[in-house]
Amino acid sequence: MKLYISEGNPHCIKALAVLELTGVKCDIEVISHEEKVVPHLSRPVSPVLLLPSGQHLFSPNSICQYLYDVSGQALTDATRQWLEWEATNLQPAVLQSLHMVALQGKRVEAAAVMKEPLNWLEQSLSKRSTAFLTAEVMSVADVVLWAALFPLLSDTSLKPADDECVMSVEEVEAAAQVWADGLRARSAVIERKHPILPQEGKRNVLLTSALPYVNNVPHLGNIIGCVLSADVFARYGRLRGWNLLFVCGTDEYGTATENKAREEGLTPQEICDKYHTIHASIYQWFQIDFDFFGRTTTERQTEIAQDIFWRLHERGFLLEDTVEQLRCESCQRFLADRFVEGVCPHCHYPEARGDQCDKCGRLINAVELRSPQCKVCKETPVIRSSKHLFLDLPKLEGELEQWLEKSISSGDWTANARHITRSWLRDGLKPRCITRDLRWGTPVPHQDFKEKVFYVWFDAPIGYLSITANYTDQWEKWWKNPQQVELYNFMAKDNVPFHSVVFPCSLLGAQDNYTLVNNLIATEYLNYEDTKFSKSRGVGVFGDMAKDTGIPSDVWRFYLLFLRPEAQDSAFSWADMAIKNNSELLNNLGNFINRAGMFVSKFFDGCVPEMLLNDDDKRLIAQVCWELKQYITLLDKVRIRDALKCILNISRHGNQYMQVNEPWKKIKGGDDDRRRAGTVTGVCVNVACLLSAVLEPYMPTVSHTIRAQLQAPPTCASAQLQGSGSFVCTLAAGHRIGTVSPLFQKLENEQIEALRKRFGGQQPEEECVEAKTQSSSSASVETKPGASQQNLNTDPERVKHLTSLVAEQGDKVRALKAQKVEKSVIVEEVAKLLELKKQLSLAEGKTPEPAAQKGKKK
């Protein structure tokens, strides 16, 4: 007997769980998703159980049934009924829901799909008197249902819509009890003492964000892609009491720097100095709280890079090979790909670059260019062969795969990081050249390669180590200490292979007990309005311009984090930024916190009133507590954007509670009413204090302003974020608060419109800023030509016409779906519908919503 399973297939969980539980002896074979085991089925399926008789069971439930049956437990009416329900009701909902989560990132919709089956199950369970679904012992029904739900319920972010969060009396009472305990006996604020070093018995977290390439000013996409995301997590970790070190710095070596130096008439060193300062000041404005922000052009970089090089060399992980390259005799140097231009060998475009043709998009090997020209002196370069060193990735592949399997299964790797890594491995690794014929770089110490430097991809990640070494001499306690240290790397997705495959291979090959990445957090891309950021076209907001907009740094942080491209690309939009500021920050969050404080000042002389909790108050406390726990669960998993929603939910609950209880009316009533107004105000101001705590990673200035206004004790943030989170009464009755003032300002339409024009770009299509691999750039790869110019005047006739077309097409799609027509037909019609909708919103003068991306592109 043999069980065939395939990786990542949720159905296989059932079969494996039952096999384990029943102890039936059976071989297991892992097959690929394309492999067909059952002869008569036209599509490959798994799991499949090959029975002793030679028959195949291809239904997961029948496999489970069989395994239970042979171990003496045949189906009963009750178990059969659950299996039938699972197959006809639960399973279709689970599949649809998983599809929505994994491929479309639609968490809310996915949760909605599960509502009906989960309610049914909940009802059945609540009526039951037995410990398990059908009896006092576990049956096949329990395992099958558990396994069906496992992939969804283990994803903690999938929760029912907020208003439907049902809490038991016990939960409410427990939350009220914790609240009443107050701040006593809770941890003190830990001060940061540099140098931060790993400590025994602590959670030691080393956090890096991709090193921004020095020669450009970072744009909003770069900022959200690495430093800002990492900063939120770093601040959160510190609040949680982790022993955490956050390092970053500018990546300074390479062709692009030499290029820029030539453009600006400076030396590469001067360019680096100039831009390093620009970067540092931008991040400071964005309140990125690095423990150390260094750079790669240092002595320590040379030492460490050369040490790793020699270790790789001694252990036989480097190969030598000759490479044909273009050399410009008049400039006396080998030409890097972007220093040469010529005629594309494929499409004959005359201005193809040395690495790629802009016209046909094909990748080019510089020596294949026809009539090549040195970009600097316009002379014709000659082909010369040059000896280079290669890192022998194929030789390290086995070790890498072993390590990856462990790291990915035990740590948090975002889905895109896992996919990209897997696809690199699937295509097989090839030796990678680590040397370059350049001057601006870390010199290769080997005698035979004197004139060469290390290629940036080899050199730059070593920057993490050397920057730490510049921070503390004891850097090895962080970087050669995988037993004690947990490493998080933050980056945009274009950087994944260098952090998951190439750099780990360097470190594994060097065999020096290096700390390798445990958690790899990669974002998708952020677009600008409906195009991409482009320095040369002046499109988009770049780091140094953000402060000139007059919009506070915290609001920028909030909006970028709100948009954080976690599961799919997202787009920055001015109009949306104004909406989010005015609705979420001003009306929801700011309004609640301000009113809570104002009531204390106005009605109770600035002293927190006495609180006598009734059931409504306790329920609110339990709700808030539930959101807080959710916030912690999500942030522990680095789900930064989702956790931000929990904050907004807390203040939404607070607003509702205030609206229902109307303390401003009750204060004018009799004694009972006034006491009630006091309780409600007291609870609200404590919720406001909790908000200041959970806001700290996201909006540090606002968080501190709230705390200052409330005169809250300094421990209130860290105390409430310990463990799984506890919402406690931090401002006890009698506590005196300070002066309360509004936290946010409205963003007016005119102001936003002016900003939109200012950053919209003047010149038409031109060359775009390139997403350089090591630059941690988050610029999108795609542009829709001319999309930004389509700002037509609103034409009511056209709008009307398009509206009716959209409605018509919508009906058609629904009808086709109802008839279960072939998928390709539906997809085609849906595409038409989306196009019409886009035209409609353009005609209405709105920015069209970016179409949700289905499927994963590579």
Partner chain sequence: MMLGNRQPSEAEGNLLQDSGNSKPSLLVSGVIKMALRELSSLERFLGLKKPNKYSTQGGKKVPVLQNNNGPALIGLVTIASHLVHEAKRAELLGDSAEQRAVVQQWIEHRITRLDNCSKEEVKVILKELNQYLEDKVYLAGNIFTLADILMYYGIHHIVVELAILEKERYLNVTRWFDHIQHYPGIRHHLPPVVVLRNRVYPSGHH
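Residue numbers count along the first chain shown, from 1. Keep in mind it's a predicted model, so treat the numbers as computed, not measured. For the two forms, the rigid core is made up of the largest set of C-alpha atoms that agree within 1.5 Å on superposition. Compared with the form predicted alone:
Comparing the forms between these two forms on their rigid core, the Cα displacement of Pro713 stays under 2 Å. After superposing the rigid core, the C-alpha of Ser139 moves by 2 Å or more between these two forms. Fitting the two forms on the rigid core leaves the C-alpha of Lys406 displaced by under 2 angstroms between these two forms.
Can you give me the structure for the form predicted alone, which would complement the form predicted together with the partner chain we have just seen?
No partners, no molecules, just the chain.
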């Protein structure tokens, strides 16, 4: 017999578990998800069991039953009933839930799907007296149900965000004991000393963020996709005590720089100098804490890139070939891939670039595009021939696949990174050109190609190495040390193939013991409201504009990380940003921390009171400790957005605890009540101190402000994030805090509406039509008899009130659209908005347009 399984398929867990349990001898073969092993089926399936008779079983439960049968264990009626329930009730719910979490990021909705089958399972189990489902020994039913639930139970991120943690009395007491131990014998704060180098016995983490292209000012999507996500993880790693180096820099070579220089009347180097400074300034404002932010236009870049080139050449991994390229006769230059657009030959997407289609993700040679256009002048380019060098990817494919299997299985690769990489390998690798007929780039050192430069995809990733080399002469201790160094790459999904396939092939072919990526973290795309960012159209917030909004960088960081596009594309929304700021930051987080500190100042003369814990206090401490452990588990796996929810949960627990115990009332009572108020206040201010620690990777300024107000010990952050996490009493009785003040400010509707209009570019056509219609309606009203009298009778207070209601309802509608709620809900809220607008028009003395005309304007 032979069992065919595929990687990552939850159905295969059942068959493998039963095979292990029964001891049946059977060969196992891992197949791809696209491979068909059952001849008469039109689609691929797994698992598949090939029987000695040549027949195939491809139902997971049938395979499990068969293996139990051949092992001599008969199935009972009760077992068959459980298998039937699992197949018809449990498994569909599990698959739907997994789909909602993995592809849509809907954790709460996924939990709701599982509620009914899990409740039924709980009720059934509570009525049984046997150790297992059907008997005192394990049956196939136990294995099948466990395997069905395994994907949900093994990943903490799949648990609903609002689930309460149920803990035993022993767990609560243990958490309280750890808390009571305080900061004794905790590790000291580790100061960064440059240059940071790998250390024996330490976890040495090398962290890179995709190099931003120098001639583009980064927008919010660029910032969250690369540098901000990497910064959160870098700050977290340092708090955990890892020996971590975080490097990045501007990617400065290529045709785009030449064209930008021509536009601005500068040399390419002057353009690079100008925009490198702009990038550095933007990231500094966003508090991106690089250990070194460099650039690719350096001597070390040329030196290292040419060394890798020669090593590839000497080992036979480069090919020569004559290729056809697109040349724009109007611009008098060969067109770089990203400066030509056309129709994708594979999926027919009309705006495919000359190197890759953003829709289907497949690589393209520019000459394969249909109806190509030069992006600079919009003329149709012509095809010309030129001799170039290619990296022989097919020759390196076997070694690449071996390395990928090890890296993906042992490291943390996001789902989209794994999928994109596998799709490249599935299609088969082809030689990839590494030279270009350009002037601005790293020169090719080969005599026959001295007029050419390296193609940016080959050259730019080497920038990670050269930037590190400009940071320290001992750069090879990081980049030629795979035994000691763990490499994390952060990027948006369009950069994945160059980091998972092409660049690793260059380093593998160089055969110089290079450090290859262990963990590849890729985001989906962040859009702006309901469209894309566009500098030319004035749509969206770009990095150099954010600081001019008056909103602190920590609030920007929080909101971008709150909607970080981890499993699917997400959209920035001004209305939603205001909601999150006012509800999560102001009312939840800020309200709790401020009240905790104010109670110490007002009721206890600025000194933390004595804390005599009862069961309620211990339960709160245990709940907070559980959230802290979840936070660490998630961030260890680079689940940045989910870990942020744990911070907000801690604050919610604190707020609920404070509301239930009402220390502001008990402080006015007798001695027992005053002592109780002191305990509650002391516990709360310690929860606030923990919040300062877990907030540091996300909101560093707010984190430091909280600690300064509480005058918290320097070790409070790092001490509580060691190991699996420990919530300890960092502010003991008698500790004096500083001056407490509010952390956040409300974002008002008027402010948000003004920002939305400012960054909205040209008004959408519907809004323009509506504005014109209202204008013409107003004009017609003025010509009607009695109109002037009607305007004289308007109520200014009512107009003001209705204007405010319209603005609030408009924000609500935009927020609902951004959250992609059900259409019926949006329709209902839009109807309310239209009714309010109608009332406002009447209050202003205008005649509102009939609703029936909407949508019929031409």
